[in-house]
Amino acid sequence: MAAEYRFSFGPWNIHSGADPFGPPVRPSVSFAEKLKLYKQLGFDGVQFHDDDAVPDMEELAPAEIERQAKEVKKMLDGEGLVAEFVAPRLWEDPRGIDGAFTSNDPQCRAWAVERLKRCNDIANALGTRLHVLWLAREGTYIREAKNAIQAHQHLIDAINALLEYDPHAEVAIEPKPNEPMDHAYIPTIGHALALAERTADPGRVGGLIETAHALLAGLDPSDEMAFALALGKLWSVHLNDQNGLKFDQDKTFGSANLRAAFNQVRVLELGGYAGTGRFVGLDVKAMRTQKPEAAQKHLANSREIFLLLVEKVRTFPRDVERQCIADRDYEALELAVLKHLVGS
């Protein structure tokens, strides 16, 4: 079963425990040390931001960026790993403070498009054609601060610039309704895929759904995944969990709502997601109170829970399901699901 699914995580998921209200509580782990943990934890794919691969990229010429990225590719090869995607990290640069692609300043928008092209160069050097756009600051705190109609066109223009720059590039838009912005322009997968259809090559623009982001929008992640799967546009998932409508918690998958996790796995199974070759990404973070020697367990635990739920999905009694549906006895179906999950 494990061989059917490919798993990935980003190096930011092994971290020192700093948060907005406190300093680091664990020693930092070097990028090379993190790579050595991937296979041990059962993962094959590495999620990248562009400056994860080339930390000082803003100070380098394109040729040097490509050279450094190729060195990272050698590191991946040495550990038997592959890059799943590369995402431009625009939100931590001062030029992205007001949204990069949707900034009111045309010079900032031009910078963001150039950064996206350099991101593409890094992706090619790492051996992946997939780009993830998490539009972190593409929105507003003050509605009147931007023309939202123009802002959506700016997003289309930026994606088109990448599609024109590289005819093999793919883009997966990762929606989120809020945080760090009060209101993000692309809050759901429906918004993302509607935008995709307006680009120059919709066949190369899909979506990435994160559990917590869907929950923060008040939606069911499994239904968001089903929508994307129905359109052939689910190009990655970031599985985690969320304890209510708070900040983006990135809790261990299934830890807050096991039934919701079951339904996310169920829809991936129904949609034949494993057969697409796309990755199951785990975007989970260790609890701040976790000791350093156990600060990778959240990744292995999330993967284990996913695989256990695959088994639960596959062993659910289909005859019971069919009979309950035929009888329109949904109370009986609900009880059957709950008993199956608790092993009764």
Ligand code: 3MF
Second form
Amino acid sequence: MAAEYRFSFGPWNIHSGADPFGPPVRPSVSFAEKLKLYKQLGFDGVQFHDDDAVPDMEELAPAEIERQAKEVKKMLDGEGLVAEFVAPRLWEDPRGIDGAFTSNDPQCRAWAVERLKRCNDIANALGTRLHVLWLAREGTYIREAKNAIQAHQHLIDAINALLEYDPHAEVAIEPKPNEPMDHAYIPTIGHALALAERTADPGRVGGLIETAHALLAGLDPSDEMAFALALGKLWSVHLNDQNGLKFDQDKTFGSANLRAAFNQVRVLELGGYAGTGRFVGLDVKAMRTQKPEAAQKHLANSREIFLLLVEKVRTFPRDVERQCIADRDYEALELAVLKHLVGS
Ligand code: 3MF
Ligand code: MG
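Structure of the form predicted in complex with ligand 3MF (previous: the form predicted on its own):
After this comes the whole thing, all chains and molecules, with the earlier chain placed first.
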């Protein structure tokens, strides 16, 4: 088994099973209990929303936010865990209803930038430089609602405010084409990295690619990852799976399309991702049908499938690959891949 990959997930990946159509079906698990599960499940990194670390942050002064975040850092140390990133949860506050950074209301935009600075204070207290921006409501339900050209400048301005606030801060933009909005402004990694280039310090702005988000955009997640790797900008991943064009499912990695999962692992191997020290994040959800005592299996299972696919990538017969490519016989190459995957 390949051991050099490091794995992470967010506390939201252990959840009580509520969905838009029904209430929780499992008891909620406290943050402290969740932390205890990380190592047991084979994970070393914790992904945070700012308010996962400091739940009442909107009611607290900056110094108190920092103090509470330092307490969380002690909890991480106690479990031998590290924080991978902190993401500002801008989409639950009333001021983020119409987008936060791209709201038409200047007061809401100002709030969002302040929140990003508090998120940075939390990141520093937790010992990470990385901020993830999933731009949940930065978009529109109807096009006439915003000036989309101006909205992109607002995004650049917000990122610049963070880069200026903390000269060590790094940002990974997590693209997603839709949901909750009809259209989200940064739908692909191409959009994200083009925007990154126009910020005040492009070297500190990269991307996080989620399998399901790329699939919802009609793109191949492995090619999205390859694009970011080619530019040295793949700073995290949210591996999961997605069964066609429906709501964001966050299924267990490899569960809908094993070959596409193989190709994501292949591209991470080709790009030397493990060697960058970046985490393999698994943004997976337990099925609502899962009983409480088994509602963490999706995490361990996703990790296990990832590692099995690393083995598959490393043991794919190179001579066959070389010969098929030399002959331009991609039918033979495809059959070799399929047989390798089914173990024949
Ligand atoms: C939304 C997501 C989120 C983000 C997370 C970090 C549940 O579709 O994928 O995960 O990744 O909020 O910003
Ligand atoms: Mg995600």
